[in-house]
Each structure stands twice: as C-alpha cells, then as structure tokens.
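This document starts with one chain, in the form predicted alone, laid out as structure tokens.
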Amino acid sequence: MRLTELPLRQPAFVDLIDWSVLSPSEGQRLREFGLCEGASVEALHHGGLWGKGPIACKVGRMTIAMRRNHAAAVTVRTGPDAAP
C-alpha cells in the first residue's frame, strides 16, 4: 500500500521508493530524513483541509512532513512479515 493510504499510527517498514517521480534534490531531501527501503514508518497526521494536505510522519525516531505526492511514491508494508 501507499504511504498516502497507511491508516494513522500503524507502523509499517518502507517496502519501495518509486525515485523516479521525485525530482533529485526531493529525493535527496527524502534520503537525508532517513526515508530508505526497509526504514520504519508512521503516519502521524495528515494536514490541511479534509487530510488532503502534508502528511506527518515518523521515520525511524524523527518525525517529519511530507508532501502528499511524495508520501505517494512510497510503498510500505505492514503485519507480521513486514519487518526488514
């Protein structure tokens, strides 16, 4: 699933960065946060009117705000097997 469709507070591990939709300096900004394949993730709160806006996350021990069609080039996974 989708980062964007991650149910609030439900740990997942990134499964899939879809690189090629982000612009490098995005993609760098993202790598410098820690968002990697096989980086643990939560979503915290999705922002603006209706949660159609940024959305909060915590990567490893950090948390940080993501634009949403960032948040949709990332895959995650979550349950018993999802560990990294």
Contents of the next structure:
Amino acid sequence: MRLTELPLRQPAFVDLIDWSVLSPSEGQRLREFGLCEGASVEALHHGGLWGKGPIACKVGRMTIAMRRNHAAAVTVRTGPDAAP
Amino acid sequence: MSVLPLVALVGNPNAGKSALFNALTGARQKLGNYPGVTVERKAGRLALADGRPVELVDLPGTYSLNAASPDELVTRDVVMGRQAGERRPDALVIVVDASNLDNHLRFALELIALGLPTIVALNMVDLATRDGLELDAAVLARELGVPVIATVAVRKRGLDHLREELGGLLGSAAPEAKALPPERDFDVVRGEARRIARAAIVRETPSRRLTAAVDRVALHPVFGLLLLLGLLFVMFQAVYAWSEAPIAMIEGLAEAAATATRDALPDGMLRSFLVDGVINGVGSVVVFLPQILILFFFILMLEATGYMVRAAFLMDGIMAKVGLSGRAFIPLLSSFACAIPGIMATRTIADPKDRLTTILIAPLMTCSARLPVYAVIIGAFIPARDVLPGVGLQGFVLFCLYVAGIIGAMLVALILRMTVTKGASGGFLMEMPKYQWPRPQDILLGLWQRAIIFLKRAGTIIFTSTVILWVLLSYPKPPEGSAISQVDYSIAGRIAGGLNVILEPIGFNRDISLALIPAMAAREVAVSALATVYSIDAGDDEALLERSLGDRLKDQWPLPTALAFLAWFIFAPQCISTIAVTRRETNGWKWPLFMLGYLFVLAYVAAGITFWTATALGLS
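Having gone through the form predicted alone, I am curious about the other one (the form predicted together with its partner chain); can you provide its structure?
What follows is the entire complex, opening with the chain shown before.
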C-alpha cells in the first residue's frame, strides 16, 4: 500500500519508492532524511482539515513532514515478515 | 593581531549546534555576513584548556555536502576551503545528535573523509537516554577513527573535555586535508553509517515519547490550528500588556533628560536641537524597545522549542493554496520581528520561485518597526477598554492589523504565483525536531543581540534622519510677525506641501506627508518625525510641550485620518534596508523596485478606501 494509505501509528517498511515523482533535489533530501527502500516508517499525523495537508511520519528515529503527492510515491509493507 | 586557529562547528540541522556554540563561546559572539550572500556568519572566541584562544565559527546546518540551498552552499564551501572571505578551518567539530545517529553519522563520515583534524561531539546524550538509548562513545571513536566526546551543550556537560581534546588536535601535526571529498556512493556511506550506529548502541528500549504526545495535540488539524492561533493571539496581547511598566520608565527618563536640558541651556538653536531633535525624536523610538523585545522573545521561543516547524506543518495546506510551501511560514513569521532576517531566512527554501514569492510578500508581515507607529495611533485613538474579559480593545485592533497584513500577503502571493512567479509549486519536505526546553541563557543572548541591533539603528539611521528632519523643519525662519507657522515656512514644510497634493485625497495631512519621507529610512522614524514636528510647532508653549505625542495627535487628527494612516502602514513601502537586502538576495534591482512599486500602490489604495469609508460612516 501507499504511505498515504498506511493507518496511523502502524509500523511498516518501505518497499519501493517511485523516484520519478520527485525532483532530483527532493529525492536527494528524502534520501538524506533516511527514507529509502527497507527503511522503517510509521505515519504519525495527517495535516489539514480535510486530510489534504502534509503527512508527518517517523523514518528510523527521525520525524519528517512531506506532502501527500510525495508520500504517495512511497509503497510500504506491513506485517510480521515485512522487515527486510 | 595574529591569526588565531579557526575551528568550524558543522553538523545536521537540529543537532544542537547553536546551543553548543553558545555554550563554548558565551556572549562574546560576532555576527556578520559572508560576502555576496546574506548567510549569517556567527563567530566567537573560545579558550582551550591551556588558555590558548581559538576562533570558533558556527556553520549553517546541512544534511550533506551535496548542497541544495544558499546556506548549505556556504557550509560546503567553507569546509572545502572555497568560501570567499573565510579561510579553511584548521579543525572541525562535527556535532551529531545522539538519538539520530544513523542519519547524522552519514554526514559525519562525509566530513571525516575530507581529512581535516576532526572531533565528533556526541550531543544531546541526555535526550537520547530519556528516549531509552544507551551509547558507547568509545566504540564510536574506534569505528570513526576520530575522538568522540559525549556532550550536553545545554548543561555544559563534556565541554572541558572537548576543549582539552581540541587543544591536542591543534597542537599535533595536521594530517593531509583533501580539497574534495572522495567520491563515494551515497547508499554505501549510509550503510556504513548504519552499521557504526548499530555497533555503538548498547541498549535501546522503547520509552515515553514526550514529543509524540505533544504532537498529537499540536499537529491536530483542529486543535493544532486553534493552539497556533491562540499562541499568536497571546503574543500580540503580551506585546501590550507586558510592556506598560518598562515603557513608562523609558518615557520618564526621556522626559527628565528633556527637562534637565531645557533648564541647563539657554533658549536657542542648540537647545532646540537637543530637545526637539535628539531627545524627543530618538526617545520616541527607543520607547518601543520593550515591545520589540517581547515580540522577539516569542519568536525565539517558538524557534528554540521546535514549535516553529509544527506551525509550518499546520500552515502548509493553506500556504499551498496560494502557491507557497509551509516552509515559507517560518521566514514569514520571522518577518513579524523584522523583514530583513525574514528575507534572509528564505535562503532555506530551495525552489527559486517559491523563494522569490516569499521574499516579495515578507514586507507585508507587520514588522516590529511598524509597532511604534501602530502603538502611538492606537494609544491615541482607540479607547483602552475590554471587549471581552482579559481581551483589550487596543490589543484586538493590533491583532486585526496583523491579520490584515497576513491576508494581504496571501492575496498578493496568489496573484504573483499566477503572474510574475508562475510555475510549478515546490514541495514541502522538512525534518521535525524533538521538542526541547531552551536554555534561558540562549534566549537572553538572542534578545541581547536584537536589542543592540535596534539601539544601533536608533543611534544611527533614526538619529541621522531625525536630525536632518529637524534641520529641514527649523530653517528658514519665517520673518518676524509672519502669520505662517515655522513648520509651514520651513524647507520640509514646503516639500510636504507639494507631496500633500497626492496624499490629501486619502485623508493625510501635512504632518503625515512630512513624516512619510524620513520613514523611508526606517518605518519607526514616522513616530520620531511626528514628535519633532509637534515639538517645533509647540515652540515655547510649556503647556503644549508637556502633552504627550498621542494627546496632540488626538487633538489634531480626525479619526478617519488616523485609521487611514494605520491602513497605509499595513502595506507601507518598506525601509531602505529591506530594499537593500532584497536587491542582494535577488541579484539586481528588478525585484526590489517591483516590490516598492506594488507596496506603494497597495498602501495608497488601502489608506484611501479606509479614509473614504470611515468618512462616509461619519466616524470622528
């Protein structure tokens, strides 16, 4: 499922990132934040009154905020054998 | 002066670098700029364990040597020895957040590979312990091949050890520094960083997470927004409520100085110059120091606690609607204090069009220099009564003026994004730091630096423009027995008379026209200019001289004029310093002139509409 669909506070792992959605500098920044295939991720908050705002999520030990269109580029896996 | 060894503090944002810098250098800091860019250079002196002095420079926080924004470029160029106006550091102190090792070690590995003498400060170990993380600094030092020192900057822990280690490092023969870091694959370095972090972690237990708990409220779509609005409202109420006593004190001092000068000197040019020009003029601006410091206190607190990024998160949805990112909220909120640091803070915005739009609307945020103008007019014309228990009408009007600036800025951004800065909107990617309680000393130091900047302005720009205005107002003298007043007869009065042709339709009188010219130097000069005008106008009339500026305005201005004046200052074409910083940031005259033009038009239209509406409603 996409990171945007991940229920809040459910631990998951990044399966795949569609880097083509991101500009090179955005991709670089996400990588610097530690968001990459295999990273642990947990959605924490959805911003905006109608759920259209940015998403705050925990990547490793860091909390980052990103817009929904970027979060939609991240596919995640949950469940007992999701860990890489 | 011999050249001191240069040590650079470098690390990720939110690693606690600035707190470490403050703890190491104390109040002996020098703020400056790197040539050609508006990135602030923060340097200070640090004494090593053996007493040798070292120059310490605090580089902008960045995530890697792969720089994206102007401030990150400075960090990269300094550590590589390519930054103009800065020599290559003799040693690096890499600051890493103990609770975020995976990420911070990757950048640390990049920096260590440069081959400069290096120490790693494993900072905020107390917060890591609070989060249930136990680390072994010795393992880390072995794996990284450089000394690692556990520090808690805010409690001054580990600092002596750091000074000692730094002394040893600077004394030893320097290893070879490389001009360029070796090319290494990003993922390989990250893998290595993760492996080292795993090795250094002794124990990791899940524990209470304060930040997560607070964020459940602070980032909530409804409660979070209410909290933000509440905070801003308290901030603006406090600007009034907390400042009464210190303002009365400064006013008392200025009055005493004026009386003493009047008594000590014979009537004449010198006395008029000192009393009307210097004491009344500059004094009427210095009086606002308490309010400006209260505003800065809130902004510094919001930044230091980590709340500012939450505000950006909450605002991103709204900012996106006008084509900006939530990130722009931070420079815009800083612009409430002053547009200059606000415009400088836009350098963290990577997208050029996002950044330009943010720069262009920054002057619409009500800066603290407008506060003196608002405060005088509100104090004179808005009755001091409560609209609700604990909510004063004056504070409420002030709040409305701020809101008007914000709405204006949003509309302008929307229009700019559809016209001159058209293009795809940039994204919103931000790290959200943990909440922390700032050290009182750090906040006090920030306030002290702001106070000095403000007083320097009062002593230079404001003093000079007030003095020039006094000269222009005092000469030439009208002939004996003339019916024309001194102000009308003077050079300034004649210039204002000409300008009045344009400004009269929007309800401005001669005195306002007079005040608006020097207000281009700095907005708050409008107040000192009015004070000087009325001081000269009063001549030797003791009864008039003793009346406050607010009382005199109340006598002479109809209410619609006062309201139009407030409306003008919502958009007020900005001060010369803002134009200068915009020119530097946008590399040319095109955008500062554009900004000046559109602000003038908006100010004129807004003042006009206010005046005509108020007159039509019969307000007086």
